[in-house]
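Just one chain follows, in the form predicted alone, and it is written as structure tokens.
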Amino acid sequence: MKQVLASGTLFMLSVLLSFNCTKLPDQPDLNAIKLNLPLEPFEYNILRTSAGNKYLRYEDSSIIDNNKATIGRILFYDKALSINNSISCSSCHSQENAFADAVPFSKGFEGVSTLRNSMHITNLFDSRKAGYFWDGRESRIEEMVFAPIANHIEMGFGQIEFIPEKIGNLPYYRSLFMTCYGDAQVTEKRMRECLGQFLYSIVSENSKFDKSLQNPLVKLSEEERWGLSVFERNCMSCHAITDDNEFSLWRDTITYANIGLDVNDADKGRNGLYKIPSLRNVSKTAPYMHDGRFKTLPEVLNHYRSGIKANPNLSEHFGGKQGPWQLYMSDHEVDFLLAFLKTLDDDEVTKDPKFSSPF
């Protein structure tokens, strides 16, 4: 009998400890929240370029829904998506920095640093086959969007069911969900979809380089053209320009690489490899690499010239097990290459009001 009572006591104690360890969400101060939205939703489903207008598609290839993307924009900037209302998705992915972060490691809801540098999140439609995050661990956008929210360092929701419950209690979402879905119910599935639709609408295809491909009147300078030739010789093995004249994220055959950063790197990424990021807006997305170790693009290029280290997972482009092989670039060629990389900047996506905070 004593043994039964002791077992019951231990069970109740474990339940209480489990409950006490689950942090409940803090409700935001509604008086401090002011939402500024246009009378008609922005056109998230259309990208306007010098080559004409282009309809933007969601992961399932349907045309992006403007009302869903509008809700996604609000969720993206809403600090209520952190358990203590301290940070939002935009805290680590700022529009000014082409939706990357300006520090090596972002701060989570309790001020603790994240474990990797925040990747920029433009043109996610193009990266859907390779997966999301530095290790590509999520293959679907609707799985990816909740991963930071539920992360114990980033936004702190230990139990996913608390997320739609908290957001559903905020009155400014009710009319938006009613317009979009026909009722005011906030569900996890709907939140995932809206965030995904907004993120898929953040497309960058209006850089000087894009325009030079689309319009013969837009020409690269002589220095930029020399930089393009340096890029083609040294960089296109991983960062390619596709046959359809659209600046791509990578060649189809190469989505992950090891570039010889450290021999004993504790973060092994994807079996020793890391995702090859897009170079769009690259001058705006510093610092660089999965750990943000390089503050500037010249530092990155110096790594390829003289800093590549031997590594059991070193990619073949840098010598593989017979490496490391350094890339030869003169100082002048580095200057040319930096000039070309600037042509990949798209000031429209970093200033477009439809991607800005609605608060």
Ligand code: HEC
Second form
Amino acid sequence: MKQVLASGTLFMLSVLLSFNCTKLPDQPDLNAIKLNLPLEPFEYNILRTSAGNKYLRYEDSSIIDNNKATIGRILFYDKALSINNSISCSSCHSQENAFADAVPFSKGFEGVSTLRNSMHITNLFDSRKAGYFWDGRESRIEEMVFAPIANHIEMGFGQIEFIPEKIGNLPYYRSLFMTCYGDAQVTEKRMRECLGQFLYSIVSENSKFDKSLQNPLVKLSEEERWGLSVFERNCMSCHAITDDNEFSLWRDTITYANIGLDVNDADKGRNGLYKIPSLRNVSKTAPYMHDGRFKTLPEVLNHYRSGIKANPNLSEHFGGKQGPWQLYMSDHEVDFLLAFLKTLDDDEVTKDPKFSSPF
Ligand code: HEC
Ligand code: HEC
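Right, the form predicted alone is done, so what does the form predicted together with heme C (HEC) look like?
Full complex below, order starting with the chain above.
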């Protein structure tokens, strides 16, 4: 899609509105900020797959609004959302890592580490019933999106009522809010909605595995197919693959479990259980688990083969109170499984410019 630099127009606009910038020492020069936006908004509401195009939906099942998602994209990458303009959502959720972070614990606005491993953000539509965060404590996306902004480790805005005012003073949002809402007013409700719409538009459904289901010409290799059967036997009852969702051929059913990482969990999660992460793009979302303890997939598989510990909340799959039972997988099966897990990578979502930084 044709890209233009909207900065000139925005600069003009800000001059016209005679924007008065009182510059704090750590504030970037707002008029120097160049947003790289397409002339027509990107299509956040359409997913192109080898089975055809389909509309993407928001939490309430309405079709995603391209203009609102555009504002959401800017907010997602805007460091102004942190109290000292030091980090944005993308600092801990980077596109190349399928919107996860490459470190066990991310650094917040004051360089303090988060208590849990950052989660990847794709296909949030699917986890709307399970809830968001490792303990699923938030069940609606518009409630969830301000949690990191207010968090004292993450973005540090103790009082969120100041955020709309701060964002409303940034010249580059004005014409966009005007287009979406008919006036340039930035409110908390509108910000929540735009961020939510952008997050919901991040859908990954173009992995090799998806394509093998959508298109008879795309076939998994023999190794990958063996890996799929190892996966079906050992992993799929939790990291499920279902086809019962009207919007998709392939969806993860996400619930909660305890996989015996420790005898006593330091982090209690959700009554000793943790959200079962989707394995989409899993090769890009290292390190793994709620505390980022495993650096590689072979380390994760070693855990399931020999590292599972007794735990009062251990899943029945691993023996529950009678456990721990380890999963039996031969070295060959592990190699096939690793080959299969690679087929869950979707390079489109990690490279698509519509999800990239506009700054
Ligand atoms: C300092 C790092 C950091 C920043 C900044 C940050 N996040 Fe997160 N994010 C995390 C961590 C850590 C978790 C897991 C937290 C937990 O489970 O308690 C998480 C979880 C999430 C989830 C839950 C995903 C799921 O599948 O349940 C979403 C959605 C999310 N963040 C969106 C955002 C948005 C939107 C912003 C910006 C407004 C943001 N994050 C800013 C670190 C960060
Ligand atoms: C009983 C349910 C269950 C089974 C069976 C299971 N997992 Fe998991 N898996 C989980 C849960 C829960 C987590 C998160 C645990 C945590 O962080 O405390 C997880 C985490 C992971 C992660 C880390 C993902 C991330 O983003 O951090 C990978 C990779 C993984 N599992 C792969 C597998 C594979 C491969 C198999 C089969 C060999 C398997 N799992 C079997 C429940 C299960």
